[in-house]
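This document opens with one chain alone, in structure tokens, the form predicted alone.
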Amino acid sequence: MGSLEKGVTLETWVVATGLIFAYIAFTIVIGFVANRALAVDMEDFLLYGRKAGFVVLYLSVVATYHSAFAFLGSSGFFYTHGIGFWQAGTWTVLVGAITYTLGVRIWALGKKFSYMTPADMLADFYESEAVRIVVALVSVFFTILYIQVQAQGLGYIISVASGDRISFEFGTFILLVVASGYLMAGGLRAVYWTDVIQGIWMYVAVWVGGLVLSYRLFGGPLNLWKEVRIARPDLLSLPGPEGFFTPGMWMGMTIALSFGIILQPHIMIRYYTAASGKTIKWLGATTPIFLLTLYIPTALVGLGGAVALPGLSNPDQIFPELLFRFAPAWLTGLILAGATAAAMSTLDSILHANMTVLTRDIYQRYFFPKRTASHYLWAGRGIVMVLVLVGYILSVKTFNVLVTLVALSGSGALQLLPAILGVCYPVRKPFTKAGVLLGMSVGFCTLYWALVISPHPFGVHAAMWSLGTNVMTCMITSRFTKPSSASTIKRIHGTLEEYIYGSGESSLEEIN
């Protein structure tokens, strides 16, 4: 990033950093306003009182789903691997279908039985505290990688915006502290309120940035495509310049970045917060519109950048590099503030989810089970501070490309899929606690093998290998081990059947 300093004028870096810090100040104000509306109540602090309407929930979910990954990592992947990354169309559409079908079932069970975390639901159905602990730890471990993604993205953004006058390490620290600060002040209410602004700002910023750069560099998107076809035709082919997008990798990334992200706690907990099942269904029907269309302007940035600025050492920085070289100072500042919003909207949600899981499933359950709501709220705030410290250390001491980290995080959370399907879809032979626990264990071992020891064997993504062995192990083990009690299965599956096929939301005693 040091190469930027010669090309960055005083005006540009002052405007860019000024707008970013103005945005930061704005989020802090929202946090304190949310704090004034906050009730000393676990459901209010952790779940927005289960009253999130469609607009708030929609903008929060899409802002959370798309982050530094969408702003920086996706353009970097287009820059390196070409149009193969438009496979994003498959996982973003699949996210909508999963939300519409699976998400509404998770909401119904959460509403009926007052679940707050994924582990609440799974431990209840499988009648196992071991399941609770494993699910809680898995949820936290793999989303810490996501904290690293957002923190690194924030560090890059503020470092580039300042022309390296603010170091990557210090920029990461500042924005981690801000995101954790308004979360600790206002709980999920502060996260949702900031996400509404961040979701809109991020979407507009990506589109404006992509279109402005395409016109400034090539005279428009059509001319950009012509130039890419002439100068870099390898970017317009499959499996791409480096042979990355084979069918096996395509399928694996689709599964990891759809089911794998949906099953992470910061998304699943959002299902619990919805005001109604209809809200979840509308969320599923409309989410792909936002998620899918965001990858059109990032393709313009990545593919156009490969022609206009070849040989970039870190492809994840192509968007801010192009902005500083070819866009006006005020626009660069607004767009980089949008990139900051993208990263912070996911960071605050992951911090909140991990705080919820550790507070509810570990601290309250096993250490201090009979304390006041105020006690747990303060314990949660302490947990956030520890998570920020861990995320910061990971961010400044390790490095990997953003998309790879997201895929790893998604592949880990994907191991919860058989267990969750066993809860949400009644079958004649239910999965057992022994089946899901052994299945997850085998899945994690396979994931390590297929990612570290022998990366993506035979060109098939590690997510496919790990999920396949997990499902087979779970199915076989469940046939020979004892299921949950008939009363538990009837209580939970009966609730779903009544909700889906019977009296609907009235059966859940919903308060509208």
Second form
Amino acid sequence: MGSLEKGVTLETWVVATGLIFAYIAFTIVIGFVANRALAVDMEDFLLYGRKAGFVVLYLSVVATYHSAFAFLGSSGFFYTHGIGFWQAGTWTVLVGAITYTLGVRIWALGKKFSYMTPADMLADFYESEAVRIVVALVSVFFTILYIQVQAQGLGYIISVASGDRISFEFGTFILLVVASGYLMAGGLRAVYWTDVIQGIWMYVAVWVGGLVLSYRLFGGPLNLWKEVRIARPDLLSLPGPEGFFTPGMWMGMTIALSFGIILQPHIMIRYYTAASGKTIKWLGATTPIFLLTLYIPTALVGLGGAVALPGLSNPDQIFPELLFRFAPAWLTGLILAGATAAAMSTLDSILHANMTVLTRDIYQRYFFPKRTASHYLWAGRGIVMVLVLVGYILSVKTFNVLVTLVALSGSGALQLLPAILGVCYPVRKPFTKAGVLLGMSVGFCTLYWALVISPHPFGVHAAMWSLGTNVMTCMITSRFTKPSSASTIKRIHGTLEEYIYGSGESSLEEIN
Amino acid sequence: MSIRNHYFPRTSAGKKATLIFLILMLLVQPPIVFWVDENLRNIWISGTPFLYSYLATVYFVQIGVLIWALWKKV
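Return one more block: the form predicted together with the partner chain, after the form predicted alone shown previously.
Let us now look at the entire complex, which starts with that chain.
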């Protein structure tokens, strides 16, 4: 961070840090306002009362989907690997299609059978407590690591913005406390309301930053492309300067970063919260616009940065490095506050999802099944405090095993795919609980092999290997093992048949 | 009620949307995307590399297909 520190003038750090703290104060106010609207009710606290409208849900989903990586990491990817990262469009568009087709089914089942977590739905269909426990643990295990990633991102941003006057550890601590504070105060309502601000802020900030830098450094985006063509033509072809974007990586990233992220609980639970199936379909058709276009300015930053500021030891620093050197103080502050928003909107959602899964699938199910809603609300708040403590320790301490676990986490939730498709897409011979459990086990073992022992064998992304073996195992095992009872399959698949091809949303109102 | 396979769309609009979306997805996947890069690398469109414009065009057409599906109530 040496060169960065030299570039930080008094005015810049004061403005940048001031804007970040102004933003933080604003989120705290929103948390308190949300608290006043909160009803003592599990669905209200955990699922926004299943009343999220299009605008709120849209901004919450996109803000949650795009984390600190979209701000800092994607520019770094363009900086290092070139135009190949525009491949991001394949998974962002696929996210829309998955939401449109799969998301609406998850919403319909959630509404009809009052599911609150992914494990609720899967345990019900596969008639298995083992499936519930495995899915709950997988959901928590593979996302709790993201708390560490986002918290570290937040600590880094605030440390950079203040020119190291605020330590990384203290910055991480402040932002974890703020995010957990408004979550505990207002539940998912507070998360959604802050996400609305965060989604708008991050989008405006990254576009303004990308355009201002491209005009200041090159006289505009078109001149920037010209300069890249002259100075770094290797960045404008595949597989990129370091040979990263092989065909296998290209396809693997498309699958891992679409299905793999959507199946994580903090995104999947959002489907349950929609006010209607139509809201989910609107979401599916339009979220790729936001998700995709965010990478246009980060391409300008990354590719332009490779020409203007080559040789950075940490490419993820390219955006803040350029800002501190070439942008006015107010803009630097605005954009770093936007980066804070991107990280916080993902962090609060992961905290919320883990709280929901642990409260609903473990605490309520196995320890204290018949308590009041108020009891579970307070239990959830207690769980958040524990998660924050764990997240903070993971963030400021370095454990070698964590590096491995974080690498695994990206494709971890992807292993739920066969089980979820088995519930949401009726077929003549559905998957069985033995099939999905064995499939997941084989998938995780393959993931460990293809990511840790022998990374991306034959240039094919680990996600493809693990998902392939998972699906094959699940299909073969399901042919020879006992399926769920006919009544359960008929109840759940019948609901989907009636909802998708029958009387639509009116078919869901009868039970509720 | 008989429950049929849900992997295959049943309506005409659903079939069209699925087919077009999948074909477009193939256009931005290997080997086609690598063929485009290899053979059309020197072409520039509106000041941007062909690969960048090509991918952007396909992505936005895919989004258009999703919006069309919404409009047709698929």
